[in-house]
Every structure is written in structure tokens, then in C-alpha cells.
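First comes one chain, alone, set out as C-alpha cells in the form predicted alone.
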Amino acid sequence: MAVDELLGPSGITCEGEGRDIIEALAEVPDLWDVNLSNWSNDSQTSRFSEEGFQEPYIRFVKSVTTKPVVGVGRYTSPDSMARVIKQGIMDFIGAARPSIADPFLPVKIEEGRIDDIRECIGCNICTSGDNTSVPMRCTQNPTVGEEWRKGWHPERIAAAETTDAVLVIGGGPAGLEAARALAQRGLDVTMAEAGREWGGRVSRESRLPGLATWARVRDWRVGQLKTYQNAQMYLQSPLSAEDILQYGIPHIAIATGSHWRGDGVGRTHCLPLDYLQAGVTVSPDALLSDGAKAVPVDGPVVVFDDDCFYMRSVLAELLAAFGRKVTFVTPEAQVSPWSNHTLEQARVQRRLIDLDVTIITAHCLSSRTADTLELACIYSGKTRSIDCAALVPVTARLPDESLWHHLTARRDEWADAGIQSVTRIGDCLAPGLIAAANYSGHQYAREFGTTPSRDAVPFLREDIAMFRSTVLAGTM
């Protein structure tokens, strides 16, 4: 039996009717499955809730019934799971998202392999697949949704048939996953990262408000790589095309990432906006690297969101928390509309309102002076002017592919250098979600050394006609 608690004092609350109902029916069901209201409350993200966030609402249930109690609350840590059971708060823990991130979670806990657990980061990219009617994806587990379609096992990868070495350039999510999976296949892997830390965009974004758990994408892969003797990792190691040719490693995976555009081009503005140069423009990358101090001037900051997911709102939150006066401008009808798919939109908009961020929807950019920004209504074209000391355009990203171009320009030297293949992966190939970069790195490693047929379908597909005939024939 399941009891959904409605929100607010007018609903069924854990202090009032919710408790009364469970006490009255305490011994009737075989099991109590308790959670919070609708899906967006039941499956909150790590950005807006702590691990075990449902405990204050459901912990009384065990005290009024002898029947088993199961609940959820985004428990991702084995320690937290053990605590809930030992304290008698629940008898079973529902762990849907943690099991998506690592289907072998219970086995690894039982065997004491805690460091091998791919811990869920609570980003809800998994829910976005359901809401957009596409195959499920997971930021931590690139094999989810491909177990049958492509035969990708979450834990096992066939040993490589070749002993060729691989050089992975770039230590972001794509590079780390590619190197980890290649090492698991038994290949000698060398990783070179130009910066001072592993993780790339994952490390930078995990320092933004509410996104600390995203660092698990980096931490798990770095931890796994350190267990492989056939994986060598080097920080502060920028490489040029000349360096790569001199090394002569047979296979090169370029995972150098991407950067945010600063010219306004995105979903709404198809051509560069030259007038942005009339005032101070701050790249999202500068904020990711240096925080709010990256804005070099005093006065109001305008963040223009044409990306429509989390980045714009998190940067606005960062600036507002630093004490800056922030205006959020978007061509959309609401703040961060794509976050509806991750069940966060209402919380995102409420957070900005609570931080006194001014929100202007349904407007695009029109022109600019040193201290003002002119906006245009996307419906009527009517313009309005707002104060703007600095503009942060969050529009689109471009791949950091200069190394790729320099290397391909010298393709005729590859054979003499012993280079057999050069491949772009992750954001360097196509900027997207962290989950997409992770998937790209895993796909490169998984398919390394194979030559797929150009005529073969990329994945298995359901044969609806065969399914229907099987059902009608009664053989199923």
C-alpha cells in the first residue's frame, strides 16, 4: 500500500491526517511504501535536497506498524543506507536512481567493494529520458539503456584483441571514461591533461551552488584508473601536434572539451552580435574558473539564457549569493525550461526569486551601450532598456578542436610516426551534457579495435510485427 503525502497544510501531512491514516490502517497492508507527493517531490535532485531528504516525513511510520516499511529519499551512500536500517527508520530502501547509476550496488555493498560503487550524483538526467521519450541516459553509467540495444554490460567489457597503446588527451568526463574503459580492456593507456586537476568541466561545474555531488563523475573514474597498472596519468601536460607525432603512440583520442561562445550566437540569435563589444561581457567559462570575482566591474549584471538548462540559473545564483544585483533574461516563457525534464524547473525559478533576481522572460537582445542593454520582445519586437554593467551570455558552446585541426593538417606524417588513428570524443566532437561526454568516451573504448559494417544497424530494434505474431500464436 502506498500513501502519497500532499504538499502544504491543506494536504495530508505527516503530523496530521497522514499519521492518522497510517495508524488506523497500520496492520492492514502487507507492506507500507511511503514517499512524498508527486514525482518532482519524491525524486528531488541533489541541487535542491540532501541525501535522505524524506526522513522527516516518513520516519514515524515504523513506530505505528509492525509491517515492513520501504521508502526512498535519494540514498546513495552505503553508510547512509546502513544507518537508516540500523536506526529502524525503514526495513527496505528503494534505490531506483542509485541502481541506474550502478546496477550492482547491492552486490558491491555485500562484498565490501565500496570504492567500486558508481554513486548516483542526483542530477535526474535519467528522468529526462522518460519525459522526452528517448532512451534513458545516466551521467554516471554510460551503459544504461544499451544493455539490450548494444549488448553493453555495466561491469564487463571484452578484452581487446590488440595490444596497441592509446594516448588520451584531456582529463574531462569523456577522456576519463575512455581511459578507464580502455584500461579495463587491457590496453596500455596514457592520459595527458593540460590543467592542474582532473575532471575538466565536471570539476569546474561541481564548485557551483548545489552541484558538489557532480564531482563523483570525476572521483570514481580517477579512483578506478589508479588501480590499473596499465594506465599512466599526467597533469600539467599540454601537448602539441609535434609532441604527438614524436611520441608515436598508435591511437590518439582527443578529448579537449569545449568553451562557451561570447558573441551571443545560440538558439535565438543566429549571427554574432557585434554590439556586445560596447560593454563588459563575461564568459561563463570565466565564472566557472574564478567565480563571481570574474566580473571586473561594479553594478548590475545581466545573465542572458539561451541554453535553457541549468547553467544560466546556477551562474545567476552564484552572482546573487555574492551580493551582485542580477537580472535574468531569457527568450523562453520561464526560467530554465529544459529543467522541467529533470523535475527542477519550479525549484530553479523559486530559488532565483528568493535571491531577489529580476526575471525577464520572452525577450532577446537588441542592442547595447557601455551601461545599458536593450531587449526586444520576441512576440511584438517592442524594445525596453535595462541597466547593465556586465553581461554574461549563456548561449551555445564550441568544441576546443584546434589540436585536432593541427594534427589532421599533418596527416601525411602519421604513418611515419606510427599513428594509426586519431579520434575526437566528448565535447571536443559535439558539446552536450556531461552524460553525453561520458557516453562518447565509453563508446570509443567499447568499440576500439572493431570495424562496424557500414550497412549494419547501430543497435538492435524491436520487431513489432514479430512480437504481435508471437503473441497471437500463443508462444509467449
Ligand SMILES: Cc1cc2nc3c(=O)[nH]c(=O)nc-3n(C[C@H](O)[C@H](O)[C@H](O)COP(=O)(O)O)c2cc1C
The other form holds:
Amino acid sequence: MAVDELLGPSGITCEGEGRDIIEALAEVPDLWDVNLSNWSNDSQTSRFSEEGFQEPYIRFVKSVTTKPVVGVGRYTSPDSMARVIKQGIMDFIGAARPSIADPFLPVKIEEGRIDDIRECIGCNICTSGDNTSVPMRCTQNPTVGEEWRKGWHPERIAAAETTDAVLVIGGGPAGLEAARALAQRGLDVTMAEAGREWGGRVSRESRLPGLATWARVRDWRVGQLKTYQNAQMYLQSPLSAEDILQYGIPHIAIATGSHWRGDGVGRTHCLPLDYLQAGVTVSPDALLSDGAKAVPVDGPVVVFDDDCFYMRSVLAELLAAFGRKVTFVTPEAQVSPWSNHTLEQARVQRRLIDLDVTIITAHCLSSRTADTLELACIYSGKTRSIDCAALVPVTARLPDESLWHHLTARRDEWADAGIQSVTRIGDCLAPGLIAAANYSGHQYAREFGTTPSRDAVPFLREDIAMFRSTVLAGTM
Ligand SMILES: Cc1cc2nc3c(=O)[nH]c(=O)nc-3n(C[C@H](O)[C@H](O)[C@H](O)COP(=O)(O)O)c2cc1C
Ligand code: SF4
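Could you output the structure for the form predicted in complex with the ligand, given that the previous block was the form predicted alone?
Next comes the full complex, and the chain you just saw is listed first.
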């Protein structure tokens, strides 16, 4: 099925006119660079496709031309790349997102440094930058878009001028990246994580349907950290303010993450919805930790999405896959509208439809009984009632910042304890995307030991006067 012009059976396909065109022009170009149209088919995410997903469509090209062929399809592993060449499917591997995640991918393969490759996770946060006209960000590579603006080299980072020790508390994406980059700078790093595994939200989210590759955010960083003798890592090590004051490590980075709020407050509902307590409410965090069994009652589950990105739809998918009857309610006009920026929206909505999830758009919450939920149309205010044994509100997150508050309450004791700085990073500072947490951790490590000016713009800006006098005047 295709609603786009020229796509699908009514358009240009690899079995029909697409093949005819390439056969007709077979020897004309010096090289064939082949890929799928449109962009949402070309840059498919790992949630919806495997590595090499374009092969079925482009593998015929080599058989109709003697010219070299290059293609794409989120090739992130050297083994897959070697297979494609050995099987004669292509002569070159194109790698757009894999190169964004790791611009030094080819060098690392050449040098046999396979474990050093920072593999793309296929999340398309990079495309969201393009689609929202803001600087590009990458969930794996925090230096993307800052190479020129901030002088952040993807591989190199200046050695620290101080030899002070740093304690990083929390082993999620921000903590892991901060510790890794601090260790790369030669600092003495200690990492403490309260839980039994590294990765924090990345580990929990990677267990959701279709998100397994996201664990690479954790795996690459843990793997790199293990190569540094100046990094010590401790699991199952919850720390209190008292512990930290006793250790007396001079610099503390608090990366304790965030949690989903359960009171309904978010983009649509500005005040806590007390009526939610009339029935069973299950937090997204409970589903992330315990899966579908976190819902303690039988009957229909309603997932209310005020987050508008991936979390709500993967939770609905999780529950539906366990045989739960799921209703998806959103104040928006479509399911997960922010997924348009990651080119996934149509696939997300289609998947929920395929899973028989009931979708109710343009409605917010209005009131509740033990087994019903009243919804209100966001345009007319007209209400309707639906069956609801359990509600999962996916609205907004709050920082897990109690340790920060306990420590700052004892600021007077810092000097005697030898503590010079305490800094919040990642979701503990501002809950956001995994890419933002990773960026925040990296930024902390990059700027460690420097005193950023409060007044200066913290990155280079294009010089419009120079642009006018060179580019527009034709001298460049
Ligand atoms: C952030 C981003 C920007 C892109 N911009 C362009 C573009 O301007 N022109 C183009 O032909 N393809 C563009 N692409 C598509 C890629 O060149 C490539 O065909 C696609 O991502 C599939 O390759 P991959 O699986 O190796 O990422 C872009 C892809 C990404 C992720
Ligand atoms: S943002 Fe995600 S998809 Fe894009 S290059 Fe980075 S890891 Fe890959």
C-alpha cells in the first residue's frame, strides 16, 4: 500500500519500471548509487527494519550493469558489510547514519578496532534535526553538529589540566558518557550505580518491542570504560549525601535520571488530575521494569499519550503483544506525531492498527470511575466514556534529584569534606531524549576544568558580515 505518488504497485517498483530504467541506462553512469524512495523508506529505523533492509530491492542492479554499485540500508556491522560485498550484492557500502554515529567507522574497520566502533542504533534522532530545522543531534555520537561550532572532535578530546578525581553517580546514558569522556581526558573517575545493571533508562527501554539495538548506547560506553585503568565502576552502590561527604571526592556529577509522573500533568493537563486515583493507574516506569505483568488487574488498559513520541506507542505494543485489550488515547490528531520527525509515524500507527489497538485521537482526560474513563474532545469539550480497568498515563517526567537536594542542603560541609563542585547532568537536570542525556554527559566532561563565560555565546556563530563579503560577493 502506498499513498505517496510513484510508490508501490501504481508507481515505480524494482520489479517493473525501476528495473527497466536501470537496464536502459545500465552502462551510462560511472557508478550506480541506488536506494529506496521516499526518505521514510530510505532511512528506516531499527524499530521497523533490520540491517540491510534495502537489499531485496536493489540486489538486481549488479546483474544488469558492469558499473560499480553502491547502496545503503543502515549497515553498522563490518560482518554485514563484508557479506554484502562477498555475495556480490554491491561493490561499495554506503553508510549515512552509521557514519553520523561514528565518522571514523572506516578507519576502525581498517585498523581492526571493531570494538571501538560506535554503532548507530537506528533511532533517527538525526533526521529529526533536519525535519525541525535545528542542529543535528545523534543518540550515539554527542559531538555531531558541534565539530565546528564547539570544536568537538568525534574521537579526540584534550587531556585534562587537573588530576582531580571525579565521582559520577548514576550509570545511565549521561553518567556513562560523562565517565567515559572524563576517563579519556585522563581524570581519575569513579562510577557508582544503585541498580544491578549499567545503562539506566537505555537498558530498560531496549527491552521494549523493537528497541533492542538501543542497548548499544550502553554497551559501547561500558566497553570503552573497561579499557581505562583510571576508571572504576561499581554496581549496586546506592550513595547517600552522607556517603559522598565522607568519601571527599572533589568533583561530583549527579546523573540519577528521571521518572514518569503519575498525576497526569503534561502538555495538555497543567494541574494534577486527582480523579485518576479513582481507579488503577500504572506508571510507565512499572511497565519498563516489570513488563505487562505490572498491570495488576484484568480488563481493558488505556494508554494516555501526552508525550507524543515513541514511549506511549511501544508500551501499547508491549501490552497488546501480551494479549491485553488496549485503547490508545491522544489529544493529538494522530498517534505519536513527533515520530513524523523520525520518519516513523505512519509505521507506528499502522503497527497499532495491526495489533487491534483502539485509537482515539483529539481527546484528553476528563474524569474517572473504578472501571471507566471519561474523555473530552479537545475541540468541542463533548465527553464520552470508555471501559478502563487500568490507565497508563504517559505525560511528562520529573528529575530524580533528591540526592542533589540532600547534598546542596549540606553545602556548608563541602569545603571540609574536600568537595569543590556538585553538578547535575542528563535527565536529572532536564528530562529529555537519550541523545540529550548523552550530550549533557559529554558536555560536562568536555568542559570539566574550564570556566565557561556567563556572557559569551558558548559556540561559534556564522559571521554574517563575512558571509556577505565572501560567499555573496563570489570570492569564496
Ligand atoms: C540526517 C540525514 C540527512 C540526510 N540528508 C539527505 C540528503 O540531503 N540527500 C539525500 O539524497 N539523502 C539524504 N539522506 C539519506 C541518506 O543519504 C541515506 O540514503 C539513508 O539514510 C539510508 O542510508 P543509511 O541506512 O546508511 O543511513 C539523509 C539521511 C539522514 C539520516
Ligand atoms: S541519531 Fe540514531 S539513527 Fe541517527 S546516526 Fe545517531 S544513532 Fe544512528
